[in-house]
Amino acid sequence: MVKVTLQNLSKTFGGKTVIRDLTLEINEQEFFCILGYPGAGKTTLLRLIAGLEKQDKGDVYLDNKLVNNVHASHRDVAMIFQNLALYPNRTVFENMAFPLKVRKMPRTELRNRVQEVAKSLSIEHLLDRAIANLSGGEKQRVAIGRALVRRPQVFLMDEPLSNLDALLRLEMRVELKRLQRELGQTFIYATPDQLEAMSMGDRMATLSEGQLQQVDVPEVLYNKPKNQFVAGLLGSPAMNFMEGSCRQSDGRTLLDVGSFQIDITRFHKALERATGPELILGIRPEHIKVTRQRGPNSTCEVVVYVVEPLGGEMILHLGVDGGLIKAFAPPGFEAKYGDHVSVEFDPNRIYLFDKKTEEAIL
């Protein structure tokens, strides 16, 4: 169990820089998930860790020692690979004992290892199966097993869970929660799925194009997106992003979206942080209140586009000045194409973005 530092670093490929002067620390006995779109730069950012690529600049620190010039089969990392990289013609126990016998391990203590860990992932019974005859969840298993018997200082996963299905999925995510409690290693997961870096993160890293953008614990990260970027990525449905600009009436400031118009006058300290006028106005689809009425409170009223049953829950898309916001609507709600319905915003609730530099302003 080690930090993991991370200074400065940078790493292009044919002209294109991947990572950029990126500075991050990672504790030891972490939980670390980091988030990104596909081609954010977070493969390439294990890979540098683990020393399988070589970075432009900057440093790499594990346990506060530089491992700059440290080969990767010396750093003492075990990295789990999205496709898995297990040897379909071989059993279950050759492919965990695998590495163990490259560092030529005495047989007893060999098997012993690899028996202790089946044991812990429930898989000793599939120890004499070919990897060919494993269902996707358990070559999964046998892909953590193998990187867990080494005893590695760091773990680095990258994606390991997008080739299951969703329900497996679910259970793989508390599964590896569970191991990384119990063998107290830093783990470091690399992801696109924001419900597995919240679900299984203690702390959590946002990367977009090589850059970071917030680290946090999941909760602030939610709560507290330091840009656009971040409020977007973050939620199941996302944000819903309007433009609008700030104009003044009889001493108030109003946020005019086009079809309605929100009185922002409370959040003046906010508003001096902004560049100009135009902002752009975020709210999450459970702080949409939707209702068959216009009441005294109600922001604007709406079309129904897209109806979705979700069981315990429906979700609306909903037309507003050409575009669609999404909204959670209550139990018992019925609500079909082209029905007019009216919303109202949590006025706590709300985000500012400034347009110009998408920075969170509120």
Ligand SMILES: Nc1ncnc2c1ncn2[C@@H]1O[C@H](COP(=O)(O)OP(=O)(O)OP(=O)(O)O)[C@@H](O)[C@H]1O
The other form holds:
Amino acid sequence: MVKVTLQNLSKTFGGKTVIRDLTLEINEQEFFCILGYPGAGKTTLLRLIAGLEKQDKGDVYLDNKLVNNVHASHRDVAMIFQNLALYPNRTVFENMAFPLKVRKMPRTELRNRVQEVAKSLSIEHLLDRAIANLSGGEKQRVAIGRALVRRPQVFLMDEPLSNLDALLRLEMRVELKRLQRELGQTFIYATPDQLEAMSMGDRMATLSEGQLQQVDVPEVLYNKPKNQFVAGLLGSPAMNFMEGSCRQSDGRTLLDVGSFQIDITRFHKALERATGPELILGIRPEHIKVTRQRGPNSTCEVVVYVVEPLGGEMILHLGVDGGLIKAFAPPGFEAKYGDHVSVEFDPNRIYLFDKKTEEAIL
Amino acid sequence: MNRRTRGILVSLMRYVAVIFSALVAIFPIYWMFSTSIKLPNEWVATPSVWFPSRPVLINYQFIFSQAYEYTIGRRPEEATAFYSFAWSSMKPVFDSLILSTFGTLIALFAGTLSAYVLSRYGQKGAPPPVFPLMYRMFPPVAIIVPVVIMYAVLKLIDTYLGIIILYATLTVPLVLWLMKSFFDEIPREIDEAAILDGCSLFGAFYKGVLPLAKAGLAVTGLFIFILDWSDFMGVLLLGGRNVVTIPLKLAEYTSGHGELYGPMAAMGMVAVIPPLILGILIQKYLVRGFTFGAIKG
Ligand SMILES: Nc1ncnc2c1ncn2[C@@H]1O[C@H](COP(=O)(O)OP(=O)(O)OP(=O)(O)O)[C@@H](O)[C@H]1O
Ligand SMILES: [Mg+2]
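So that was the form predicted alone. Now I'd like the form predicted together with the named molecule, please.
Let us now look at the entire complex, which starts with that chain.
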């Protein structure tokens, strides 16, 4: 139940900077997600907080106390590792009891505590089983249980659901969230899965090559991405990007994307921030309206390349200017390869990025 | 020839091959055993005696008695009366047991700890340490001379301590290499989880990692024990009067009265017992241990 503060944290491994001048404040009782592609430095960041890795520069505070020189075994932090790191030679009970045994808790109290936690994770019936005979989801719960029994100050979770199948993952997502609410503990959760991060996080951070991109509540990251990286990271399917350049015409500003132009005159204030006329237009698939006939507001005509039915909805891959964009087809829409259709971009939902700096302009 | 008969033929040939190699492996042991229960005139008879005409225990009685003479041609009944058991005759067995046990334990202790440190705290990607193995690459004779001189100065010649130290130092590098490869296969997260659970660095090793390396430890222990158990050179040069091991005793049977093959075989049978017992005790680890880590292949 503590606040975690990282200040100007840096870490290099043999000349390779893995965490770069990172400053971050994680509030108490918060479910905080760290989102980043593989290799972004998520694990390293968690290890720095846990004290398993020593930073080259910067400070780590737990509960406003500087812990730079506190050994990992005294930081009172629990971590669920990517590979779980359960003791394969011990039973479920022994695994969960281990942290308490190390702390020399009396036998009966220990037994009660383990029982209690096992019950809340619905793994009571597994207590005497060997780790080797458990399913992936059960192992996952045991790992969580081992972290829970000692009531640590902070929970660090490194892609804890990545080894589970899709259905179980959805289930565990809800369960972890519920657990965090019940415990009122600080959870720091690293994941490469944006859906996980957005659905679970009270706040989230996007990490790229050891650098924080944006830290905020998921809605803000989704609706107001700070740069092209964040915009492309969130959303499924990802945002469509098209390159274009600004030009003036009859006192209006147009973004020329090649086969079509978009009037961006009303953004002229924001456009002053751009470093040049080269911009990137971003639009999410859900903000593109696909119609069979060209209407008065249509942006352009496109050719259907791939039709990807997902049961309830359908994703169309559409050819524009030699590139592809993705859009959701309206209900009941039928299309096949080679069809000519029209698309309409929701003018209030377009994003503009500076091509050079990749920063958001709007 | 249809597929069925071909299948039967193949498996038949496979059995023949397995049985043949088993026979080849077992034959020397059988020969030792049968010689140990043969009468003297059958030891090296031509043609060979495959099955003793009359199994006797005199060879065992000989090695466990204070006999100074072994008269070939004596009738077995007389022989039985002649040799009576003497505790002092057990000395080589006890000495071998003491030296091998302590030598192995010390080597395991030191080697395992260093292996863990090298596995966990050694530089990532650094070449494995070769220097500890270097002096195993010399022929033992090459290093034994300086060792003898050193031992003479330290007054360790013909002492248990001296030979235990010799065994331990000679085998520590092997333990180090074997155990390091076992530790390398255990994920670091196991130690780290233990540390976060509140263990000290040593606790993480002792409570987290070591139990997982039990199979490796058992196999390494057996391997080192057999090495020490069969040492001849070391005890020949550094022991002899006060310290007499089984291999040294065996050498004594090749003198004076000619080759005493019967007692040699009997002593050989006795020498097989401790490693065999050890092997049976740790049997459940053996298969796992041999297919995992450095002794693999
Ligand atoms: N001990 C180490 N020595 C050298 N390089 C390391 C070490 N640990 C991590 N790295 C490097 O640091 C970078 C970030 O690694 P990290 O494990 O933190 O990424 P991650 O975001 O957790 O990735 P993933 O999603 O694959 O788990 C990687 O390029 C990795 O190769
Ligand atoms: Mg990782």
